[in-house]
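What follows is one chain in structure tokens, specifically the form predicted on its own.
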Amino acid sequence: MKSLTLRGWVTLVVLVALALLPVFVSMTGREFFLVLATRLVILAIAAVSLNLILGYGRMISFGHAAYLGIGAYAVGIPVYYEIYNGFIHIGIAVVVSAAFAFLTGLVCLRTRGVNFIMITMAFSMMVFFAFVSIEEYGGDDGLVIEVRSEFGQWVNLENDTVLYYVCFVSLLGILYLIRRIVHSRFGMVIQGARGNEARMQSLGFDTFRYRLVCYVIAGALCGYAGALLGNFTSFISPEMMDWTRSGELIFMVVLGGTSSLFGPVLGAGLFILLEEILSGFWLYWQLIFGIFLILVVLFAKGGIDSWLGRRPER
């Protein structure tokens, strides 16, 4: 325990706090904190998935929220037809998100810089307007999910505490998966291509294929987060996949620290807390958010994680 750095201690404290939060809620009766924490954990999963391509692969996607919406509708549409099996919902969310990432990635990954940003946003808006135009599923008004996904008698998502722990365990599992990916040969190629793609190609690596697989994995993980989000909100709408939602995910990643495993979780947590606090006191709280992000970029390069990793001057 003495060998833990400040970054390690903060990570440990945050994880323990999240694990014990339902106990605190049951003792105090403050259900609001459970609702806030569930949203935090789900968005943290989405931010972690985005960091896989943004932080480790330098693929700045302004369309990542599309996978949140696809995952949410993968729950809402089957429930609309009285299909309540959660395994089917999750399967549809992951497979459709992965397929969408694969098809769009074939186009997006042939571009760089601003062109990549704009084309990912364009694909996201195509999905947004597609769901807006489908009146059968509520169109712009959205769709109510009357019954949450069913996984048998042992995992009852109708219980908010059970739903929270499913989301929390999912976050832990995805963090472990990302860690394995990043430190694998595959992850090293992705990071190498981020720094010097031409050199990686000269070494015999098909960087386009590696980047495409990475892009698909990130989309599938975010689609899974979307399925959790649909169950949590019990209401879905095309607004979930608007480009501004993608901007919020980027905010979380940059705020917490790109190219860091736990940074996006810290960024998501601070984002949710600031949103909750500022929106209750200031009418133009988004303006304060923007100023705060500028200050982070200028004076805390690398985000919260980088700041925590600094060694104190002697």
Second form
Amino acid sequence: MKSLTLRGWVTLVVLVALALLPVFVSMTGREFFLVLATRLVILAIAAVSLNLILGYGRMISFGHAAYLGIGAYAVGIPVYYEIYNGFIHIGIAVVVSAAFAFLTGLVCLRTRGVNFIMITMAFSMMVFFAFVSIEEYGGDDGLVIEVRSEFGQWVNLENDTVLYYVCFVSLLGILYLIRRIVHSRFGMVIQGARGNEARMQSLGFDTFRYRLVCYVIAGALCGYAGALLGNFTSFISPEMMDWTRSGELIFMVVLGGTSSLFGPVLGAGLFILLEEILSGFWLYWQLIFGIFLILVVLFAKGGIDSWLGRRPER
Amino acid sequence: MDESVILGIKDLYKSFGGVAATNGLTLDVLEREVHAVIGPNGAGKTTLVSQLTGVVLPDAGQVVFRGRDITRMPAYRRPHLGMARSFQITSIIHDMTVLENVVLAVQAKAGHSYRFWESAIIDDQLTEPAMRALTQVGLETEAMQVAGPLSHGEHRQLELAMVLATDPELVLLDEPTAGMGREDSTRMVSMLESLKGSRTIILVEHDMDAVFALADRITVMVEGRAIATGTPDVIRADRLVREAYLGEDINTAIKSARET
Ligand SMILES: Nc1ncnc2c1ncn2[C@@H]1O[C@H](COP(=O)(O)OP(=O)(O)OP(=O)(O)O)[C@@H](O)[C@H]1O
Ligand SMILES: [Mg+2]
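What about the form predicted in complex with its partner chain, after the form predicted on its own?
Below, the chain from earlier opens the complete complex, with every other chain and molecule after it.
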């Protein structure tokens, strides 16, 4: 067996801890940790999907939380109409997210830099206001989801531990998927266009279309995370898509390390821990948190993952 | 049109804010020739290459490649017709390895890249041609190194390897020896010599030794126009050219170029 690096050890320990967490919870009876961990894992999926465009493609989307919202409402609205089939929920979440990514991507991927950031944010705010204005689904008061998605008799999401494991296995699957994508021909093109777009075009790549496909994949994956979030929270509201939520996802990615496979998971973990600890101390925890994040961005290029000794490979 | 014309340039115009960088340029490039383009700084050589590759679109005129009008074709489609360019200012992907850079060039020609599952860097269909191109330019031992930190000379070699890896019919080289020391530059010239005859090469170059060693024909550009085209001997003997480029007084040459 290959000897593990520090980085490998941290990855392994975090994954094993997450895998065994329900055992710990059932022994100690501290349900609270399961709630925390479920949220962590779902946000980790969202962060990992954002990293595909932000880290590997340097498409700094400030509207990624919109997909969490779309995914959550893809559970909430059907349940409101008494459609409980989870496959339908997931299907709607993924397809609508992909379609939204495709249509908005056609516009925003023609821009770069700050314009891209602003336009992605603007599109997410459009979704935000759209849901605020639909009274039927609660407007800005939000929507209560009484029942979780149904997946037949084998997977009962009403059981919190089952829901947690569904989220955890999803995270593993999506990490593996991203890993394959990043090393594939497609992933090479995305990373090449990050490094030198003009050169990629002169080699013969229609970089716009490759980026668009990448943007759609990331959106669809985050929509999936949104469907899990909808099941988890049982209360959804447009606030989930607020631009500050998108900002938090960016922070998780940057905190953990952009264009590192596992970095965003660590980032999401640290984010949630800090949020818990700091919010217990002080009402204005977000201020401290903001300062901390700015320091990370300024002084720890590469995020946690680079402290763990990541080599300059991808 | 002559069968053996691979690239026809007709009455090409391009101006940047009133300054004509290309000013009515007409030029035929023949199949399998090394066609050197020379001229003083700012003559419009790079602008010409950029219009041929689609990075810059002409204001007027026509570019025909193998009988096909490509004047307004997007840049990313032209390599698929068999054109490839190198850049005067090295243009590589700095955070990738040397091999990955060249693999991308091979990949560009190997059908679409909407393949999401198999790893590219262990795919023999990509790495073998890539290693061949690297060997050709003498960079095979650096294959696994990250491209960014390499020396200027190695960057230029990589730049050429990326061109060769796409196996083009028409190669556009914008000052391949730019910024090189004599040793590197001599090596580059002998590398280009080995390509001679197997494909068409448009060579923009300031180094006259390289030009006269390699070129079958030479076009001299001044102020966006071709003032002379001919074999090296003809060009050497041309009065205008001597004044414009090989001699000292560029201003008289420009003046007489305007008069003709
Ligand atoms: N993008 C641009 N915007 C404005 N002016 C430009 C641009 N590109 C080129 N020019 C101008 O067009 C003219 C021709 O430039 P070009 O780079 O084609 O010359 P060149 O022959 O390649 O010169 P050199 O030998 O220095 O490489 C110059 O006057 C240059 O300043
Ligand atoms: Mg030039």
